[in-house]
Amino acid sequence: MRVIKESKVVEDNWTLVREIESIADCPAGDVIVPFAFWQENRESLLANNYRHAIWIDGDIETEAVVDDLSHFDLIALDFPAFKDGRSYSHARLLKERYGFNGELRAIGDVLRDQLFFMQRCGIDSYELRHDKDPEEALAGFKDFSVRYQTAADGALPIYKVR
């Protein structure tokens, strides 16, 4: 799968699993599983030699994942609809309050118009909606030249630049 990471389009070996019933159905390799599946199968997943990742949506409380952060190389934040911004809050909390140093990935209804703001919240990689071209979406990071407030990206807001 192709994702945007570090402001370029790259091939990625993570497999996103939206729905899964049992550990026997879990694909081999680096897989992103639903958080509920992780909770139910934690020990079995930890026993394999793969990197671990979960995906969460706005219905999950950020605090619910905190105890397991050290096990995750990646946390995918689901944006089920363009207008659903709850995962922006997940990103800020995970990076700033809970010190998550792994990769945060936006998944779901991810569009060019959101990339600049997602990056400001601490999201590191982006799996665009299947009908969007990631090469064209790269320009979304340059849509705005100033920032009006501080954010997880560390960029200086305009009032501190003057």
Contents of the next structure:
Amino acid sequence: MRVIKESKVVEDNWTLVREIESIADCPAGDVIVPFAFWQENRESLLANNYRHAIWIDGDIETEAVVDDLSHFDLIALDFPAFKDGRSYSHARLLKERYGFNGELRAIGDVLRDQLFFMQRCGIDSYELRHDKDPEEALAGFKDFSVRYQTAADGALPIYKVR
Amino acid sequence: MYKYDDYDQTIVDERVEQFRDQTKRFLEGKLSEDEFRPLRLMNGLYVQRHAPMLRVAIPYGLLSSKQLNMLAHISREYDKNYAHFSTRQNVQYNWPDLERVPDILADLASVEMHAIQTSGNCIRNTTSDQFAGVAEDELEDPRPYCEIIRQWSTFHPEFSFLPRKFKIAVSGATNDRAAVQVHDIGIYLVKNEAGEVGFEIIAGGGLGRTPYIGPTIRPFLEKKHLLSYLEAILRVYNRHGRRDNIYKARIKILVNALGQEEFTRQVEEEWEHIKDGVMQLDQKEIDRVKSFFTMPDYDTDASNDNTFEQHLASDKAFANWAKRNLFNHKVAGYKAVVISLKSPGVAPGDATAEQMEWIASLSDQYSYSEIIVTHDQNLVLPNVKQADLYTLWQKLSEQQLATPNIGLLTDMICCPGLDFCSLANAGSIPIAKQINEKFDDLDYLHDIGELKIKMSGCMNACGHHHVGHIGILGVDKKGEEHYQLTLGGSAEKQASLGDRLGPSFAKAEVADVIAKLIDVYIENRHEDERFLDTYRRVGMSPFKEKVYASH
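Rather than the form predicted on its own that you just supplied, could I have the structure of the form predicted together with the partner chain?
Now the complete complex, all chains and molecules, led by this one.
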């Protein structure tokens, strides 16, 4: 996948599988599978030697994935439309409450003007919507130099800084 | 009032540059209309019937004279020499050019103002009591907490794409002048049994298509937990509020669907995780923000004046104005003055550039340079010495700003309606005009006394018709503008939603119907009983009979 990571556009080995029926259809390599597919095929997936990852959207409760966190190198959070803000809560909960220390990746309707918020919520990498130029989007991380609130980026509330 | 520090100013300045860039990308075709829409909305920029409409935030309604002068300047430079004050204590411009909006924002930033989160599905401007800080019935000034909420909610990374817009109101007084119970979150400053001041938290109120009075989900919250508790409510809402239907997406629908008990349980459970964390407010920050809302150096001799009483006795027009437009101040010898923006023949809430400058200058002379926007779409000079009232009244009269009608029938709340808004089904402003023409006898208006008419041009209820003593809702009936009336609504502490009178009326009939309702009130009222109280006592039947019998 071509993604933004650590303020650079990079190519990595993950393959995102949006829909998949049977384990026989699962491509080899590091694959990001739907959470439901993971639940049905956990043992077979764990048996392979690749890294493991799932993707979830706002319809799935964050708590539903928590027991399996130690298996995942990456969790992709879907933004089916940029105005669907549920995955921001996923991100903060996974990072801040459930201690997920793998990679959080934004997928779906991911656009430059949301990157600042996503980064603050603990998202590490971004698959920008394919019709957009990821190099241009890098500027989005720098929209603001001041943060009023605490979030998953380690910022303290402004009143603890003043 | 609150003064920006470097952090606050930096955020607002960076916002200007961000929006300038977004606008540029849109104009260059790099952002589609669909992509630009939520970005401009989060900056209060709508595309309306005739032109874009820009909504500027006035946090908890408080303006300095310098800021009001800037609002006047903007109306001259970028608009048609007037602005519209809204029911959310904000101000709106109806005719700016999209290309120049970034420049407007830069002008606003130069006086510590912005348009951040004045629209869109995010946390909006926090509103409050227009007499905050000066009211006799106040437990504590709510504005420091509004400011703390403003900062917490500004560009909140988790809550900028909520299911729907989100409005918070805070009041610190016994009488609710901020319609707290019909907000997504309503907050009252209250005292517990131990005598400590904290917050009562209400959630899930709202107007719109499905109006609800919000239930109290926590009777007492310690001050230090304010932000973590709000964060818990917002997180439950962000995760579980409906996103499949725009009309069912407000938090009121979630609270109602889960039930108050289950909703509260979820909030409390979420809050347990975060309440003792880094979000706790320390007293140092509360005190810092409070220090901006100190009392001016009041003149301790102010109450020794006897000219005020003399003018009241000798000038009936002044006495009429004083009776309706003055509000008791907690300091003897001072009054809060309400400047009516409901002069007949003017759209409710509109003020010209000249009027704004006039008011700014009067506030410099008579009221420590502060002005407050009310949610009834009027302006307040909060600290006027009684000895200055007569001169002030004369000066206000020169600019048609002394209409003695605060709280009266002609002090209507009114949305922009079909004349400006692309959502409206029917006009509001022409109805306001019709009512003003019908009720032009000042003595009669004063005899009727307090009567809150609130009018919305569509179900979205921007004019708060559900909580009007008389509510007027514009509907489309086979392509014609019709109006549905409700009676008995109120947004005060004893809040209630209005009951529907019956079938709707044609546009030309509205003022006549209101006249009949008032006849019924006058026939039935007990001494000193307001329209609302009479209605609550006698019920709907006599009103209904009179209106529809002869219809």
